[in-house]
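Just the one chain here, the form predicted alone, laid out as structure tokens.
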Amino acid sequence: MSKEKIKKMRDIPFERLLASGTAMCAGCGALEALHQIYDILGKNTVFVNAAGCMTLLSVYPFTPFRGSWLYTSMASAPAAAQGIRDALDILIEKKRIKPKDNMQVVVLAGDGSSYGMGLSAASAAIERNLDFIYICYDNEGYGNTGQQYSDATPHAARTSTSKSLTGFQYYKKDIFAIWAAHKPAYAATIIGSDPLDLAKKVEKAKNMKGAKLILALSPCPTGWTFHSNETVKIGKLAVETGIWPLKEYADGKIVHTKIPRERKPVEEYLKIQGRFKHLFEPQRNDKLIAEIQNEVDKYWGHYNH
């Protein structure tokens, strides 16, 4: 490829490069959040991308990111982030790069990696107080390989590996609580459909030292089975029903940044997603719907501010 063509590619705006990614799904909630996150973090970043949906953003030798990008296996992104952070610190100490050219180290991983295979590496990185931002786009399943269930799959959801009349029998792992138990510098939940809340939290994480988690619920049209133009609607309902609490952890405290005073019934969120269709058709399953509602009610009863 000629130098002229490479230069032209580098001049294409981030948004156009993302939009041109033919492998990415229309209406992707992860991309919705990532657009906004990248606007705040800027080009002075190095993304360590664990294998997953967002790996498809990169078409060798290009990525849509203006800084740097490294691809890793699903389990090892935090370990790679440690190596990059150490290398940058050494280069600054030896004055081979200027402090103004320092880069923010950012892990970009899905829930398959974050809740499962990569959790051990993340735990070790937090314990070492690694200075990095960990972005998890949580589409509640292994979206890149056919939406098999993951440790983030919600109770009763149907996936390609949980097809019974009751869907997934277990419950979603609370990865936010696991991170908070490690006492990181910061942890926050976000969603692309609430850009102001997202921006405040990412800006806060950007300006802090230490391990930081940005956990983004990422509605997935193909995996959750809904029309791609309903991503924002589903994101808003996740917050309004209380299924996805917007909160942050800092200085040993968990604070909710948006509290739905009059929560909508969870079925308003469930009934517009194909993965929960079996709860309503051909016969309504009041027992399972009540179980899901009860879990949400218990959560907010505990955090009744």
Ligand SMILES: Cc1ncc(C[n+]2csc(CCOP(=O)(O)OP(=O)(O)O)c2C)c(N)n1
Given for the second form:
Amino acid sequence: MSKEKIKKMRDIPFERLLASGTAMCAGCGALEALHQIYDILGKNTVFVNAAGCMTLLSVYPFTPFRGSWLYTSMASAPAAAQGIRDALDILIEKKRIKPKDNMQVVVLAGDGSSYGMGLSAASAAIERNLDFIYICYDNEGYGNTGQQYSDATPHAARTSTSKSLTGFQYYKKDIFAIWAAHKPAYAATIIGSDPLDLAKKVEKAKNMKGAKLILALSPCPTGWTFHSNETVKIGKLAVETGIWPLKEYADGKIVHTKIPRERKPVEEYLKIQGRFKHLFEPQRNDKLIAEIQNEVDKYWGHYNH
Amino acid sequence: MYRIRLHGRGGQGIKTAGRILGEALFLEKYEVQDAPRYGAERRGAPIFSYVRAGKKPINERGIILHPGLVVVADETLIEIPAAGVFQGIAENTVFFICSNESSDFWRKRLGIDSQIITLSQSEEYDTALDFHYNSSVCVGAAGRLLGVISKESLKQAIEEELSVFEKTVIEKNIEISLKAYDELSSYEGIVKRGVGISADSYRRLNWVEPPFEGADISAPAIYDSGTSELALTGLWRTLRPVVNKELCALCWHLCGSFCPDSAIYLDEDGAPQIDYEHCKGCLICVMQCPRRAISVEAEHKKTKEAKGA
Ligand SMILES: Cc1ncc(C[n+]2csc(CCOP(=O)(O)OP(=O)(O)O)c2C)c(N)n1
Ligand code: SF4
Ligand SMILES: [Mg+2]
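If the one shown is the form predicted alone, what is the structure of the form predicted in complex with the named molecule?
Then the entire complex follows, led off by the chain already shown.
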């Protein structure tokens, strides 16, 4: 018997739990995913937020949340989550709070934190099988400080610290594989432009015990340079070109939840973002575009569905 | 000393405009200070930058309280008290508003006697839709109104400050700046230098010393929920989405799911409504509605209609 109730769009709750009035940029893809996630997690959620754009959600005396929120340094959100989890468990055991008032402990962290500075703390928390959900909103750079490159920046993207004609010289780290290698309870990739896939995965994570990763590619109009009205279009293209595979890990298996039948050329995703403009203007860089396409083809060839 | 304050929205290049102006004044052998003030630090949110320039070392610090020139890159900011466009203005403060409306229109609207200069004579700017270049218009205009910046210095300053961009971008910005510079030739040097403020006239601020409290009171803990709704981010918007209920297929909440800001709610018919107090005008809903039931209107037209102007 499955505990999952969400099967189609109309099953998704539309509570708008995350209040409006936050300081995120117009068209922020991370906020788009977060407000969908929050509607499914519900009010009994405590967020542990590593420094990044999202820590500006809650700036005294304003908060968009309906419950608790804690601000931590970039590297220590999973450790703080452990402390909160332990405190809640002790309070329940001592009957100082009722089991029905238990809360889901949720880390909210950017890619700079999740792929880099905070990875060691996350690894240790998974190892201890901490019962928590880890949401990483991945805008592929240090958004809050002006989009410097991070370990999640894709090859060839321009960032404020990779301004050469060929952009960022290294490659995006596969954090999903790193999490999966830890054998956590659950790990999934999501995107705000696919609310149903997102809802199903978050609902699954919510009903499981142990360490769970929700990894959201988060198109960022400011850092990626595109018009704020294109956030969803770019999100959909990331999936349709195969650049952002929607998948989940559970019970030692990785399953793709959406396999693009005919993958669009990566070019369609790249050419509408300012951070890849140098691949097309003033001269087309066929070599780099082909290299990016090749990486994607290799990935899907490997899974060969 | 010249004291210039430039107002705009995050993403419109106001910080860069301040730097260009500062650089141009520097090239004209002025001592210069320029800095941005970010506020919400987000695209669309009001920000300003300021420039001081004088022939002697500048000892003044902090934001400019008594500007000689106020430049407004985005006229929708005038409605917004929090943007602080009118902060510290005096009779001799000159305004440049990047707007196609006439000076008279703005003087009446604002009920002030100050010298207000706009672009009403020129045909080509669409200040609402082409706002990417508003900051370049402002730089050119400010350069002319100050009357101490030559065309060459202006051009060189733009080239230097925009050097990370492609040539075509730089050229377009120079072209737009110089056009504004040329058009305002009759106002050359209209901005007067403000007098230096001596340290003797400095009045101590009336700080309130709060009593020392325990952590349960003094820590910045928020005990209420959803208080961010008190922040009216609808003020960031320059374009507004408008739902046509007739076309809406009541697909329930596709637009509402995509709206990052929870600014779309459902009315009693289950039809989406926009919360204009908070909608930031990203326009994702307009792009994503499968029935194209959401259209776009310029915000400044809307406010003018409302005021019957
Ligand atoms: C140890 C440390 N170094 C630097 C900073 C400054 N800082 C604040 S937010 C941020 C960017 C974080 O990037 P990411 O985790 O990707 O989140 P985003 O800003 O993209 O939302 C940085 C570098 C910090 N808070 N702590
Ligand atoms: S910089 Fe990017 S991730 Fe950060 S608030 Fe803006 S759009 Fe969102
Ligand atoms: Mg980031």
